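Form predicted alone, single chain, as structure tokens, below.
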Amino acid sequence: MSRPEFVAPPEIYYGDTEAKKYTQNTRNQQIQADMTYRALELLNLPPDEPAFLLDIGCGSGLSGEILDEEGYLWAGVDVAPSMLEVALEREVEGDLFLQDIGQGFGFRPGSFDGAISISVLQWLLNAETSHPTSSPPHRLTRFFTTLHSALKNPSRAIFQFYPTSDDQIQLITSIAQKAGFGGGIVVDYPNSKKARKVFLCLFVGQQKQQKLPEGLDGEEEEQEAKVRFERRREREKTRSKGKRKSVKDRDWILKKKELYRKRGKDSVPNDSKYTGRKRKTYF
């Protein structure tokens, strides 16, 4: 993939120290986890099946870790080199690309089974220069047009973002629709200033005419998200450093290996009668 020259706005540029502090902040981890789990719910992928997802604005890999835990393969793109460096240091499992999403993507058509994005889409509303091709409508058009091509038919793309006005929402959704997407806006906790979250839920292909999911609206659902995050933190505390993730069953492993082969991965082990078999532990 090409890496076009791009000067990131100061709001989204992180130095090495700032990127590490952001990643290590417990509050940031909780917010990112909550919104990633919610994005996956809205993505509505078939259960217990491997999928290849695109994490748009992947940063230091906080969302990617959850994708790993849920059994998905993924690739991530981000404009901040320092955030990607932190992701590499943390040894996330996704493929990482330095990319200004406003320049569009260069992935092969139909590469991904879905896409998620957390707290990124609003940055496309910034004009980087006075040149017409740097205007928000041009950047949004390149972004949505190339993303639509990179997604399989049918599939979904879920964006959590922070619009500052209804005009921004209208601009984003209208350009996405012109690029071929169906769908629209889903709002969680609309009556809460603190918990309110806006999601753009886009459909490709046969899903275009589907009904939008309903937004969450209740303290019980919000509390469930907090409990889920705390459970995840406890799992992370008890997991020894460098310990491999638990092995899935044979069918799951075979599907994941086949997905790797379709992606062109080298050195994928051959299938055999030993695939997925638990090894004995010797002391």
Ligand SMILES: C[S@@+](CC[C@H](N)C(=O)[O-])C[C@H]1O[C@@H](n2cnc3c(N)ncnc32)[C@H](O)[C@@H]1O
Given for the second form:
Amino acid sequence: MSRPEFVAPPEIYYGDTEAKKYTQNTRNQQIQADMTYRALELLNLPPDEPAFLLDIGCGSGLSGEILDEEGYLWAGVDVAPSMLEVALEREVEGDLFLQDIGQGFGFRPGSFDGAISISVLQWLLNAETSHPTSSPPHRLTRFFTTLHSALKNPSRAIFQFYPTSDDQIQLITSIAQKAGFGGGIVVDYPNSKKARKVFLCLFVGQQKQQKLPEGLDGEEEEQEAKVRFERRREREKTRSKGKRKSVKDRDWILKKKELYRKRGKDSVPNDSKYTGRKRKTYF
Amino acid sequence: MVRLITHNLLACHVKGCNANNFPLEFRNVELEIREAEFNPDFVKGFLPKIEWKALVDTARQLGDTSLPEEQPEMLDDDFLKNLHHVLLEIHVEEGAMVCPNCKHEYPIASGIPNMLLAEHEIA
Ligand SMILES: C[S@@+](CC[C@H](N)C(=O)[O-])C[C@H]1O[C@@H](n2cnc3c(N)ncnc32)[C@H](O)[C@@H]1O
Ligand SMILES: [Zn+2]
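In place of the form predicted alone, the structure of the form predicted together with this ligand is requested.
Full assembly next; the chain just shown is listed first.
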């Protein structure tokens, strides 16, 4: 099967049909959710401070929904209108922008406390036209330079992505470095064909933990158990520290839905016993 | 779903447009007010990021006069609630944002601003 980024430009590939298919596929939801939680772990935000995050290539909001549940406020950018439309239908709470990240950002310096990007960066490695502004190095340079300035000092940006070669990794990290970022590549489960995941961890400024985090390791079977365990440990940690205040409870969501209904929004899902529950991505 | 929280962070990114390119001016807007959960810690934490004058002017343009000209020293609950409302509850659903410098227009449809640039506008 050919990789999506070889098939067509993103805004074409993720048309109406694919955007729905992509978002509704439960296996895909689970994979994207797992990687989002791992990216949040690697982002290593101070536990008790509310944060304003950027979701780069936010798509239909699979990660955004997790950011909502975890109590983060966020903005998301994506170049595929159909994906953003699905995000609107799913009522994610972040502000959405139709934007080609290869054209760079206009966000003021220090706008965001951190950024995540799940399964997006490989799209920047393909030239879309022969115009010089669209060569991958140009696009990556604009992207990383304007992202670096949009992030607060200190902070991090975490990208899970699918490189096809070490040369690509080399290209990306060297351009990110020139843009002012520290950090590097973290590989989870490097020896598993299925579970192997590549994360680019970029640092702005001096970190409390300057060392790159360790990649997860282990046999494939144990692995998943370990990810889950780590996540549970994380959750328990935050819980005992007095959890993030703005995590939405059931009452809040019901109230919000009621509000949408009053406004005559017709696509509000009916309340179900699942309303306000964490989506099951673990256990 | 552009809210003033992100509008206040956004400057024009057209090639060569580096001065006087903030804040983008709203045109022909349709607004929607949607309640959002009040988190005083978030609002307080966000204060240092705000360009105050741009926020107050833009809020007034959109019909909200609840914020004082000068950022107050005392952050009482009333103030934080007003700020919360301005940052997070006013949604611009339709219209456009126009750069005060180069006049580039970023159209807004269904709450989503179109930030795409033409080839010659890319830095
Ligand atoms: C595999 S999807 C991932 C979406 C979302 N991050 C998730 O985890 O579900 C890849 C996304 O990257 C977006 N994308 C690709 N190239 C982009 C670009 N140049 N600018 C902005 N978004 C881009 C696509 O439109 C698509 O929504
Ligand atoms: Zn401009």
